[in-house]
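As a starting point, one isolated chain is supplied in structure tokens, in the form predicted alone.
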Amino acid sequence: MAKYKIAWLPGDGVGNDVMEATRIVLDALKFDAEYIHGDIGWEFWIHEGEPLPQRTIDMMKTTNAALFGAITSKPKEEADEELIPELKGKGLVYFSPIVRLRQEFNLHTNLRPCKAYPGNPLNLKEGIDLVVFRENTEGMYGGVEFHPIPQEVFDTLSKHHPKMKKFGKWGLENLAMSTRIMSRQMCRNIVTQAFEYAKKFNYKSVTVVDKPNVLRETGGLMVRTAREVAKNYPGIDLWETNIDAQTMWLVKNPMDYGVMVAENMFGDIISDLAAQLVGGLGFASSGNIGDNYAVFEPTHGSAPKYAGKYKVNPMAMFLTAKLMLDWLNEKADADRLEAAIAKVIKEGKARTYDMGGSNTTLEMAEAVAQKL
């Protein structure tokens, strides 16, 4: 019997390509695991009206962790249009599978390391080593949205907030609303994890990124909570920045930052920017981590035009597997895998198109496997 059961979720498009490549690497590592396939993605939305079938969730509950490739998501109208005829008009609503997984398994922490490996021609600057902690279950991606806004919702909000009334002149059928709901508890949780990481790996500062000068209540809650948490970590500075200014400063002075923490949407924005500093989304890994379970995914999309062509850079997926090994406390294997990835990047003999080379996704896997 294998030591671990890993839910294997290729998803859509190039998710299948990079997952196939990752299996080559994990097998070369001799990682002792049974991989259990799970149905997830656009195909299941089209034919079943559910991109994340319940059978997949049930299967995942029998596993130790999950590796996830990529997902296709489209706007509401396009999603409705692509349903098979038998499912149209039944009131089905597309909801992002990865967001649902985060909420279903309470994967409250999104960890996104961005490291400039020597030899990568796409690095903005050698030595960049950033980690973004993104709250994963609340904020702008919490999923509480309305279009049109129901009359009772509009009336209740208007009663408690006079500014709401001015929007009524357009007609409720013409209004859409997305909420940004944040709790003190989850703000505290994500900031605490950021400080704990900084303490463990000797970072000198934690930067909280929000927009409290405009988003006074939610942004204010995040910043005030961060100040409270910071009192428990003498010797680690708390820096407070606005999301718009932070994007500029991060490009200008990337070496000034180590650990950053933000709510859901701002964390998404700042981590993609950080990824570009170290080569782009082809090097951007992430972990969705809860108290008892975790789902690991690269942060790139499904890139349908490249699906099945084995063209895309799989390094993000390899680094994602490294995060999974770390979380499973297989530290030796995690270190071996990262060392092999770093050697391949430094040598520069195997490079995908984004790095100026012509190697395929699977050839990159073989290059890393040889180092192992």
Contents of the next structure:
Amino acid sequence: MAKYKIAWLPGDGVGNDVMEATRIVLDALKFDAEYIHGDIGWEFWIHEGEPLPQRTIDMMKTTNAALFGAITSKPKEEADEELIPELKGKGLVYFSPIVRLRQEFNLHTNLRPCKAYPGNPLNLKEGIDLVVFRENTEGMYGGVEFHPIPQEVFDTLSKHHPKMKKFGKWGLENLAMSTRIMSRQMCRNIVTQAFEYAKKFNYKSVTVVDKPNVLRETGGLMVRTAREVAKNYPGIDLWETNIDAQTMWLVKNPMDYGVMVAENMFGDIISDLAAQLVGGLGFASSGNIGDNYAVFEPTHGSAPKYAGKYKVNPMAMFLTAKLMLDWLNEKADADRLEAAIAKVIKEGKARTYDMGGSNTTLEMAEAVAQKL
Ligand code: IPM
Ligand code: MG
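I would like to compare: after the form predicted alone, may I see the structure of the form predicted in complex with 3-isopropylmalic acid (IPM)?
Expanding to the full complex; the earlier chain stays at the top.
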């Protein structure tokens, strides 16, 4: 029997291309795993009205971790339009399967490292080495949304908050509301993980990114909690920044930052920006990590126009596999894989189109496999 069971979830579009490439690399590594395919993605929305079928969740529960490729998501109207006729108009609501997985498995921590591997022509600057800790289950992704706002909800909010009333003049059918609900526990959890990481890898500071000058309650809770946590880490400074200014500073002085921590939506934004500093989404890996289970996925989307063309850069997916190996405590394999990836980047002989080359997704896999 193999040492690990890994749920294999290619999903949509180029998710399939990069996962196929990753398999070549994992096999070259002789990683001892059984891979179990799971249905997930747009196809299952169209035909079953459910992009994440229950059978996939059940299967995942029998595995140690999951590798996930990419997913297509579309706004409400378009999603409904594409359903097969039998399912149309039934009130089915599309919900992003990756967001659901994060909640279903309580994968509270989204870890997104962004490292400038020497020789990558896309690096903004050599030496950038950042990691974003993104709270992964709450905040603006909590899913508590209304349109229209039900009368009862409006009345209750108006009773408790004077600012609510003024919206009434538009008529409830014209009002939409998405909430940002955050708990002290989850703020503490994500900030603590950021500090622990800083301690383990010798970073001098942790930057908490929010907008407490405007989002006084949620942003305030995040920052106040961060200050409390910081007291337990005397050698590490806590920097507090606002999301808007932070985007500017990150482009201007990327070397100043090491570990960053943010609420779900702000973490989503800042991690795309951080990824671009080190070559864009072709290099951005991520881990959705819970207490006993984790789902690893590249930060990029499904890029439908490139699907099946073996054109996109699989490095993000390889680095994602490396994160999985780290999490499984297969440190030696993780290091070997990262070293092989770094060598291929440094040599610059194999490059996909985004790096100015013409190699295919699978040729990149062969190049990395050779180094292994
Ligand atoms: C990400 C993606 C997802 C998110 C989308 C696909 C729902 O942008 O993982 O960053 O917003 O979290
Ligand atoms: Mg994102």
